[in-house]
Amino acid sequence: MRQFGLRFKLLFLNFLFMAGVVGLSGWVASADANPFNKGAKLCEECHEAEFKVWEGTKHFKSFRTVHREPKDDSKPSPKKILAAVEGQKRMKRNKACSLCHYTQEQKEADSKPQVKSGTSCESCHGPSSAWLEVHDNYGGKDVKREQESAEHKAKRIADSKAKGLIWPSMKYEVAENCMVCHGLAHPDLTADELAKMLGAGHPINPDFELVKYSQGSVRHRYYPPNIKENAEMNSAELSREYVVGQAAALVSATNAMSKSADPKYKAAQEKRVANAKAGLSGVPEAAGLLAAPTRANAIKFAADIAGKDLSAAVGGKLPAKSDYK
């Protein structure tokens, strides 16, 4: 009897720690399900002149400033365009505001989200609760950076990858990110919503350009070996950021010029189109996507072109140097 009750809670006992586990399992996989931003501080850990880089950018600086109504009747007014949305009546707990020109960043998942900074480091990377700790770890407690080896970091790209990372290296979403916003396309809001922005004022840059806006101020390309030079592309880069740049503003404009029938929304939109479609105009791989502007086709584009140089093709369309941002 003693022997089947000591059996008995050595049974119950691994219940309990078994049911724990799926528990806590369970937890982990709702957590991945909904990640949450951290903040820029912890990226500042690992990327400081990343960092440095971004605080002397207009998303950085913006935090203070893009909320103020201007002196200058010319220039858009938050007061009418938060007026011509529903929600609150201030930016930073706006949520058509916050979701391009704030980083709302949470402790814990179950924490009160809370409006810390401009448009950061997550707004591009993707939110970092599910894919931070993997990215930290270069094969234990003690090994840096340096020290990683070959196969460990192969591994960490992929995990981190898949749990939501979008990786330098991932040029296609990177670049989709930049569009949803600078597009006025936010896939979280309605076009409607959206045009009610536009016809209040907000601005749209239907001529935004990848290669202008992200190789000027907020270039921050720290590669090894030489990680303390903010690199600048070669023509052959420089051609292929161009084309995703175009392939990404593409998808997106199309997307959201179907979602709405507002004819000053749907005009900007249809700009946005016949610019890519010039941009992509005599580059082979670029076919199929013109003919189906959809996600899966863009991102299939941006793995043909991989390694290519497009500098004849993309010739002169590429923005001088003296025109970045």
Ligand code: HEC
Given for the second form:
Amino acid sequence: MRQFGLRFKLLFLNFLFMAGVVGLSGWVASADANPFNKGAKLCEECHEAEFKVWEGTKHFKSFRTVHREPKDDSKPSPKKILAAVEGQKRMKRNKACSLCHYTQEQKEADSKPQVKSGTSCESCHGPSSAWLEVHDNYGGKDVKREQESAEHKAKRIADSKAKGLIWPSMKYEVAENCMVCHGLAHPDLTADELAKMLGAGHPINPDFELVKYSQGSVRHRYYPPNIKENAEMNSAELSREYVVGQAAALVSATNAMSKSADPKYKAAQEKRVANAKAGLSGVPEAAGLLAAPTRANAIKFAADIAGKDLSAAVGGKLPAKSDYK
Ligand code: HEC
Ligand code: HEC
Ligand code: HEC
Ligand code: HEC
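Provide the structure of the form predicted together with ligand HEC, given the form predicted on its own shown above.
Now the complete complex, all chains and molecules, led by this one.
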């Protein structure tokens, strides 16, 4: 940690110096407002187990394969999809593709972003340039995790969140983030661009369901007291994960649907809405959200169901373990 602290301080001094010399006083603020990815390698140092899990996922492995033209004509063609969007005609160089398929890394705020891996740690936990230094500091270099005061912990979590860390306990925000990519609804692209990709054969899976997709290859839950065990969720946790995923899909698809008139894109988003509504039916706490599928209502819903066991309401809808992705 000390080593990191120092590096960051040096970086920051360097930064102030440059800002002064070049006279770009607005720069410091904009660096904070535009956090960037530092790369999964940095996380590996302290999160070996999570890194190993990631190496087994499609997010990691497809880096070497997804850009290749398939021999089978019925499979999505990167070339055709690229032809439908602006920019460079190679996936790793194309901005639109990079947003979802890759992680653009930067060493420093002013260095050139480079694609170094597939979808990675920071795609799901937030770009770490601003929070990395804060998130594992327990109140000084000699203070261990077990010794951290409740007050310091609350402040540490709040500070990291403010700097863009998507904390695992932020269930709704985590799920919402999956939908950005898996719902073909990235806010940095217009719905028309996304619809054009879809028209050129880009896949979308309206049946993306959070339990199925998060509890298979992607699962990493090394929590105390058994930090060596990748714990499976119990049935109450699964029931909450399921409905939070449906809430996120509902809001994402409702928004996406309203943004494009493209029939194919609209139909895919309508299917997502219908699936999510079916998933939430019979859950009393979801009434307000179903009536008005806004982000605020979804966050309220996630708070309302925290700690509850919804197995009775969703039990039969949970995917079989053998179907986990
Ligand atoms: C210098 C060590 C260090 C580095 C580097 C580091 N972490 Fe951590 N991180 C920790 C420690 C220690 C914890 C708290 C222990 C735990 O939760 O496992 C933690 C906790 C976390 C948590 C959640 C904690 C929880 O318990 O709810 C996430 C998510 C996380 N780190 C992500 C990352 C990501 C992503 C990176 C790379 C960008 C990263 N960390 C880099 C040490 C580090
Ligand atoms: C909004 C996020 C997003 C963007 C932008 C995006 N993709 Fe994808 N792409 C995905 C997701 C998610 C999948 C997996 C879909 C599924 O199978 O359900 C995927 C799958 C693919 C596949 C099929 C891969 C396979 O394993 O069968 C190809 C090819 C592809 N994308 C090409 C592209 C190209 C080329 C671009 C840039 C023009 C691009 N994508 C931009 C999210 C995105
Ligand atoms: C596809 C999205 C995704 C990616 C990629 C991802 N995570 Fe996570 N991560 C999650 C989710 C979701 C949770 C919450 C797990 C739970 O509590 O059920 C989580 C939890 C964690 C935790 C707390 C639990 C634990 O295992 O200690 C840490 C630490 C963490 N992630 C670090 C990382 C690191 C480091 C990487 C990259 C090597 C990474 N994550 C990649 C989604 C992701
Ligand atoms: C930055 C964009 C992005 C985010 C965020 C993201 N994914 Fe993905 N995910 C992808 C892409 C792209 C693929 C497809 C890779 C391919 O097929 O080449 C994929 C594939 C997967 C697969 C493999 C599916 C299969 O058919 O084998 C799983 C499982 C998955 N994602 C789960 C999740 C979960 C759960 C979350 C949220 C916790 C999440 N992803 C967040 C982009 C993303």
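Positions refer to the first chain, counted from 1. So that the term is clear: the rigid core is the largest set of C-alpha atoms that superpose within 1.5 Å between two forms. The shown structure was predicted, so the numbers you read here are calculated from the model rather than taken from an experiment.
Core-superposed comparison between these two forms: the C-alpha position of residue 143 differs by no less than 2 Å.
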